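Here you get one chain, nothing else, as structure tokens; it is the form predicted alone.
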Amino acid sequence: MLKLQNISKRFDDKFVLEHINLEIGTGEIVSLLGPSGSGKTTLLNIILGLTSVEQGKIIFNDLDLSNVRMKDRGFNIVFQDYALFPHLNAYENIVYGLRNKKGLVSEEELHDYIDFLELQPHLTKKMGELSGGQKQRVALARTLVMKPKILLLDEPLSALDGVIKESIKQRIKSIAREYKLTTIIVTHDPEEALTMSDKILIINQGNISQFGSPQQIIDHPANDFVKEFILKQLEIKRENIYHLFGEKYA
């Protein structure tokens, strides 16, 4: 379990996060949702260890990681732009991080990840030969082979659309279920959060507006900001929401 206890952070004497308290269970998919500048990416970077915590604690499986370096936390991130190496092929990108981690995964495990993400036909292709969805799957495979304790995703669907976007949504959900992998997603899109997550943390101006399941947030928005931010999107994206929440919201 991941626990954030009273997390606060300032930049230039301005609080971007204030008194964030949160518990995420093993294997849960949690979206950090909010408008641009709300503090969600800062919170993701604090969990990763890329940004230092100013106040509060990060507890993972009863260990205090607040002052533990990023490389020693065992959390891994898939960045918004995938951060793949264009001069390497798909297979070389996937195994790149294993160069200094000999024995971390067996050949059988490595190919299980490749097969799970249906990347076998694309292993010898360079990045310029892959679609956006294929690049996203390569980035996911590269992260999974490192056996992360928590998977962090920064706007994983922002560069995708249509069928590819829906396919990657299902892949992410399948990864969390198959590997019991706690997954934290940053998104500004309420429809993505509602259709992908077990729970959603809605952040506004550095504060928690609501934390709960998609159904709880839809049925019982905690305040006017949540109601406006979520329900306006429901009006825009009725079709996808209908499949999850029924006729009431269509």
Given for the second form:
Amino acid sequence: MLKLQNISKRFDDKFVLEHINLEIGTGEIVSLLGPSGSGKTTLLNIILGLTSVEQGKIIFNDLDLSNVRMKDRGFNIVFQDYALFPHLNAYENIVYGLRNKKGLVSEEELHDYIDFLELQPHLTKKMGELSGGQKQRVALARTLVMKPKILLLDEPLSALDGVIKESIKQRIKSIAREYKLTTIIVTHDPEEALTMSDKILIINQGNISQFGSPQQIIDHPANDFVKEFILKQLEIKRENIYHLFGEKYA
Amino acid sequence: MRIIYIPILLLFAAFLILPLGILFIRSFETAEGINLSNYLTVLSDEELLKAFGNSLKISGLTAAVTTTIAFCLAYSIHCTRIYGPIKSIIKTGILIPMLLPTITFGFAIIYSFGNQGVITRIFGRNLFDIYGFTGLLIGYVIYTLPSAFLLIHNSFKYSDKKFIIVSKLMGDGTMRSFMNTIIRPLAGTLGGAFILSFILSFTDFGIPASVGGTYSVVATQLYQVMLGSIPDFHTGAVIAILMLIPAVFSVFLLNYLDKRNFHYEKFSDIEMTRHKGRDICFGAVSLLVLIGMVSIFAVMFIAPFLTSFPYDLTFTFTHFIDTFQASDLTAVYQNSLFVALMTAVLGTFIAFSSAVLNVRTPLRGKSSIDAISMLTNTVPGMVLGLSYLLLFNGSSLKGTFAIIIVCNMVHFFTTPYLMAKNALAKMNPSWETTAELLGDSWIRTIQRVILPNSASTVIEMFSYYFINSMVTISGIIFLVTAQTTLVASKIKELQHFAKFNEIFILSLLIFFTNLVVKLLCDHYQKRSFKH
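Can you return the structure of this protein in the form predicted in complex with its partner chain rather than the form predicted alone?
Once more the chain from above appears, this time first in line as the rest of the complex follows.
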């Protein structure tokens, strides 16, 4: 269980986050949804430990992590652009961290991860030879073999196109189920957030607009922001799709 | 991080800020305390004033000629349909002078255009008097051409040539199209090339030392004042400060021009339109420039193999054998090799570390390194060398290889530092965080991720440091002693004894050493790029 208690953060006197309170259960997928500049990435970085927190507490399984360094928190992230090391091939990227933590995973486990992400045929490829979706999976594997206590994903779908997007979505869901891994995803796309997560945290201008399950958000939007900016987008999309296929598919 | 940062700052404090400070103070110091009388003496010395005037005049003319030629060459490569291999020959050939000390240029010119020179003989008469203005002009142009060319060539590479087509489709005439799509976007670079050529000529010592004759320029005046029969440290300091002023001015101007440069967001290559006249004209000009340059250097490759050029033209190896048997000359070559190698290794280390600290750490006060690199870019080699002479004259550093190596490291710091900075800035900003999450310490990340991805840049930095240390004379002329003399300064010495064969053989040694290093570095660079 991850608890955020009264988290606030300022950059140059301007509040980017104000009094954030949140509880995320083990194994849950939670999306942080909001427009750019809303503070969602800052919140992700605070959980990760990259950004220091000046007010409030981060508590994970009853331990106060607020002043624990990023490296020692045991969380891990896949960045939007993956940050793969181009001088290494896919396999070398995946086992990069294992050299520092010998014995963390057995050879067998390692190959389970690789098989699970269907990376076996690509292991000897250089980064330049991989497609966007393959890179994403290599980055996921590199992070997963470190056995993070929480998996953080920064805009995991933004660099991918069409069909790949849907399959990576399924993949992320199945990772969370398979490894009972708490997963926190940053996104600005309501459709992504609502179709991929158990709960969604909608952030606007540094404040929580609403926190709830997809159904709660659709059925009971908490305020105008949620209605105007989140639901409106989905409704327009729905209209467009209906229009394409005809009402009978509604 | 601080363990690296603080020593770097101390190094530059001790070997850049402090010596320049002392130089500044010395220029005001007199028997009656601190005042302006040194400056008044220098500024009322007609000989010195004339030298300044001469320097300004010839450097200005050089800059104009060089910029024009360099532009023609770059234009031929980028905007014509000249036969591909010819383009490569132009591109590579024009860089040859970079592999040689400037002092060699002068002797090559003497042997080509002098009374008994090759080209003089071909034409059957003296084309012009080479000692003085004309010789200097030719020398400076050859010297500055590669740098100016590279500058314009790079700008061309990153300019969007699609605009040429757009302009044609909009119905522009040749002139308007040329002005709007070529000259305007390149204006800043052309200005930059002009200033660069100007300042290189203004501060060079090798060319006037060999072919200057009685035409006095600032660099030779400074040399005479410091190493003449009665060294005058105060006057020397004043001249050095006065030499620094145009340099400071140029760097500011260059930065200003850089901001005014066009920055295309995207650039695309397109096929050039057919135009026979254009291609023939520019092709001919480029080849002529190249042939002219090569023919001047040709003598260097021929003369040492002839018994007694130009009187006895029989082929012989005796000069080579003699030179290699003269132990002092091989020792001098070894000195040069040692200095260049040490400079390249240590210099690359310092420049790379500085760039890493600046670009990839949140260290406080890191931008001070940028200020340092501006300063090292400004200070001419002769001024830096002189300031070392003033500061370290009484210390145990005097007459050591260490002081020469440090001088080179500081003198050539800017370019390798900027190379590293550029490369590092392009790398993914999340690598450090990622590696840390995967259990690396900061220094391990540098070792496992940053360095392997910078291999190509590091090699380029090494090659730059090495080649420049091999050829520089202005930086080290005040610092060498009989024990630490280098090839470039030895050539200066051999000049007194008119030992031209030895001069050319030593120059060839430098040339081929640099060529080998350059080719090796290029080879490894290409290989590391493939990864």
